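First, one chain by itself: the form predicted on its own, in structure tokens.
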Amino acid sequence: MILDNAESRFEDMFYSAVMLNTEVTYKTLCDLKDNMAIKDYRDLHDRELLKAIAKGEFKLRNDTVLRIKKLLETFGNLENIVEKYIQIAQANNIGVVSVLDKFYPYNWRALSGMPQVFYCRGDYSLIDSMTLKGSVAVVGSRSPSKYAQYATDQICKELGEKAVTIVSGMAYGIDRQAHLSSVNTKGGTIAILAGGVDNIYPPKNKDIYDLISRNGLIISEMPPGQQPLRQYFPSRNRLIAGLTDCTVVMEAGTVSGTLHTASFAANQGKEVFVLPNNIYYENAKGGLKLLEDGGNVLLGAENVIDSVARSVMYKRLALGCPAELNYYDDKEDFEGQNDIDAIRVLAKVKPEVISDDQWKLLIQDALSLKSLCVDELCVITMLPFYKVSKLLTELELNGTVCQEKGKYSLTFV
């Protein structure tokens, strides 16, 4: 997307340039196009179309006209910083895309505020695919409970296989948990970054940056080579809920980035959905908050998935597609194989039909509670002693479950 149109794109990132770079704001750009000095932003790589402005032809205010003449005096340097912004797209295969451009994403054109542009790297079609079969927010703590962290794994593949984009915004904790569930599903993941595409943040997560580069999508409102700054978070935020078609809240402490996104997206009239967790926990108390405002409570995929088709519904027959879209196809879909609750009632009921990789699953979810011992496994699967350790091994050996003082718990990479 960089060189399909050289000059408009000039003229992209010289906005981003100005953006950042001037005391132009948005409340000037308004000024410009509601007297008609300018027909959109692009126009302020204009210097002959500015020169007028500068010189009172236009009924401005006098605070634009003063912004736009300190603008040009820095024009040459802001034509500088573009050509760095250039050379880094270039060489980090870096997209630009405008409000302007027939791709622009859907759910962001239908909100105010959004960027005017923004850039990316990895696969846009997913912007595409997001738009007609549903995308859902996963947020939560940097330091989450191995509960929670659990039940994001969980419930993101769950959402991922039916097609439904993860979107998140690549911290520690959850976001890495939701990116890494989600990545290789069929619905794919969007990582919003707070500074540019180029720049990995937290350094940390450069493993799930590659991986999303190469199979999913990395977008910024911010130019290339921009660093993260602490006043950029609270956008990227409101980006990462504007989006989405729902919020899925995993975790939350009683003040947290979290609890911005989902008010954000509450504001854009988009459901939020929120683990419930221990309300002796302090790190979770954020997310209790929400349910007790009018959060919805989230027991499972299935609720999102009928949050998540009510707003594609919609999408779809503004872009004049078929309303319906089928997110189970068959009743063996709606079960699955993979089905927590469905393996509960099978492993009652008819436990020798049960695979050793769903007895596996059955563990996992004991274990997404608390630490537990063999023998405790036992009861709650109503194995043998041999069969249980057998499972335990294969689960240790693969890295899924740590053992420590003869008790086993889940473990996250």
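Numbering follows the first chain given and starts at 1. Remember, it's a predicted structure, so these values are computed and weren't measured experimentally. Here the rigid core means the biggest group of C-alpha atoms that line up within 1.5 Å when the two forms are laid on top of each other. Compared with the form predicted together with the partner chain:
Here L395 counts as shifted, since its C-alpha moves by at least 2 Å between these two forms after the core is aligned. Superposed on the core, the two forms barely differ at E23: its CA moves less than 2 Å between these two forms.
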Second form
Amino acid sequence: MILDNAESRFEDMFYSAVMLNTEVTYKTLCDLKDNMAIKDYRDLHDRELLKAIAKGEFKLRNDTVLRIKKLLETFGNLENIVEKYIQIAQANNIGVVSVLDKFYPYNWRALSGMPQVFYCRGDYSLIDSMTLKGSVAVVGSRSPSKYAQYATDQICKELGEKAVTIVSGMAYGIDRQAHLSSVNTKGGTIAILAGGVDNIYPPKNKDIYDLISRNGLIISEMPPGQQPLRQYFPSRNRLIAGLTDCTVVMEAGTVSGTLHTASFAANQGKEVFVLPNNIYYENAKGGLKLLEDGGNVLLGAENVIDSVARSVMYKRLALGCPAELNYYDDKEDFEGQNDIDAIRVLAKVKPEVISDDQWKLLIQDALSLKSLCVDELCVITMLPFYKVSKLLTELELNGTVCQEKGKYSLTFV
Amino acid sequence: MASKPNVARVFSCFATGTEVIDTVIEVAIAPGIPTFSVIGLCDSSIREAQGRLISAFKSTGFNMPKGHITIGISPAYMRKTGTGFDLPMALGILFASGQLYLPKDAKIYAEGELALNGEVKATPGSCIRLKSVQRNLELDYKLIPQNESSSAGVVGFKGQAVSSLSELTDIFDGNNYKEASFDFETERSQDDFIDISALKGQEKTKRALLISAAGFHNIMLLGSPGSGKTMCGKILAGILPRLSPNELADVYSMNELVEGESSVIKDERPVRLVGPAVTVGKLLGNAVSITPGELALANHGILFADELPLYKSEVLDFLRGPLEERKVHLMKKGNLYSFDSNFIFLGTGNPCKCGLLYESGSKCRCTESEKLRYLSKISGPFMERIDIVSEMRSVKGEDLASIYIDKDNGESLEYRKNVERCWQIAHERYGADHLNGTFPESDIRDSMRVTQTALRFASELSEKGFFSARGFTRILRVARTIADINGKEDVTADEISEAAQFRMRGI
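How about the form predicted together with the partner chain, since we already have the form predicted on its own?
So here's everything in the complex, that chain up top.
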């Protein structure tokens, strides 16, 4: 998937510049939108409209008008800043995605207060496969114990093999391990940075930054060139929790950003798993406290997979048929789905050439949406019962599908 | 010195249950003060014949002879009952007293009850008796009541029907005995079953019914209320082949025992519907009068047990025997009477207490423990005897509309042709009386032609917990039927994997 040229995203970047450099806040924006002054944030770049607002042609709160006035004063200056953003973006191959785009992450869209515009570098198709196949935030201490590091490695690998995407913050310790263990798996890895996408922080992690920008995806809500300031980190943690289907805390001290991520996840109604640890180990007390507060005990990747499978199922139901999910113009990027599409089309036109294995793929595809009974599978595949039942027995035998309450479902989505 | 009594001998028979005992009725008339005694462990229905005989003789112009009349019915050690000995007794008396001419060395068979005006009437069990007589005895004269002629027709009995005692003069004195076979009228079935196309969108159940019919496999349908389970009884009857003449005789003889001569002769397979209130007694039959119960009446047809999980456990436990053996036994005074009960057992039931377990969307309101308890009433050993289990769901509105619009029986008739073909294949394999589901258990694997790969595949499935070791042979049987349907010589892994989908699974 190729994102638009950064130049054509001037308004989106202008918005970022406004939010970062003026007193206009999210609240101001809401006031403007609620009172029909602007349609969406892109209108902030409409100088004439802003002048009208400043004159008081709309019924708005006083401070809103005041802030818009100040914005108008710095308007030219902001445009210069955006030009700078564009330069950096083009030099570093950075893409811009906004909430108005169809391919904005599904999980973020479902939450309020997520960035209207964000920047990314790397393989953007990960966002979509993440929506369909699930994602897990893996977070933890910057100086973890051997045990937590080992567990991170094992669990990230296992989840990655099940096509679950691992999301973390590219910090030292657990974050680093999580990215390293998942970057070459089926699920892939996503790093969310506190500063601009081009800003490698911590600098010593340049090796994994390069690895992720080639094989994974790097995301930031901050415009290119922005330094990672201390106050940006909690917001970044909130984005990590928001982007994923559940959060796994590997190790956390009593004062830790990891705990922020966990509480954001809990507030967003997502499950939090905590790796149980030694009670005499000071650096694990925060995590243990989370367990005391009702976190799920992480006993293995299976727990996480179950949780992810559930939320993926709901997402898919909400999104409708998986075929419709495939909204790229550029189909080459999404090979797996594309394959299924080809088989599905072929099955309708020339069912006799479809091999048993391809039928099995079709059955699995149908079951990935929700569990179905044999009769429904017969209708979907347009195959006679004896054929479907034979395929199902074989799928059951190799553990791909299981039967429950008279219906078949995938053992894991 | 007393004079030698005149003795006449007439053959007859009586039936207890399905067992027919040939009897000889000997009448001896000796001079003396008139007496009338019947000997040979006869009950009062036979001893009362004196009254009927006297009146019938008078009405038709004969006389009850004066003298000692002794009637012996042998074998004398067996208890006998029934009024069918009236006609042979009358014949014996008439021959012994010289009122009718007894052809020399003629063997005469007769049965029938006499009315006071000399009319000859049918007695229950005629089908069974006539079948046995036709098969076992060499006779010169065979006389049966006029209204037993349809029974006689069904079993292929040859003889002459009499409607009154007065006709006997013509037969014996006029030497006018005409042996003929009897015609019977079958009520041609109208094919008014429900067509299998009514099961829209329930491919598994359609296939399950086809396999069940093709191999005479016991089948269980689990589904929500209104999913069409009850309808499946009629659908299954529709895809089974018509009764063969032999089977027709078996079915009719059972009906005749219960309903008498009035029962209609149909070449459709019987469907006996029983509900949760059924008792062991009703299934088994009456042990006093030795009349068949539901199991025997369902012979060659379908025993349709509705709402099976609601049955009393004693009934379910009892059913295990007949399902395995395909026979019912009644015990009366130390004698064992057996009826054939070779039927397809079609059980239906809800999958859980509220019945909605299989519905889409989680509509089921049962708790986990309720779910587990509900079907566990049907014991494992019972389920072992059910070869095919299929789940059913309620059909959506638009499909319902189309069910009632097309009243075409085409699809069921197609299915029936398929079933008939499978039966033929099975009969060539096992002999005329058996199908894949009913062939008695004993080294069945050779005749089934299961390939080595298929056997290995089946044991792999068994190890993975798809079915128990006991379910193994049932799977092979079902797979054999599927291979017959598919027109295959050998049972391959394909058939095994399809058969595995029909085993009962956990909730």
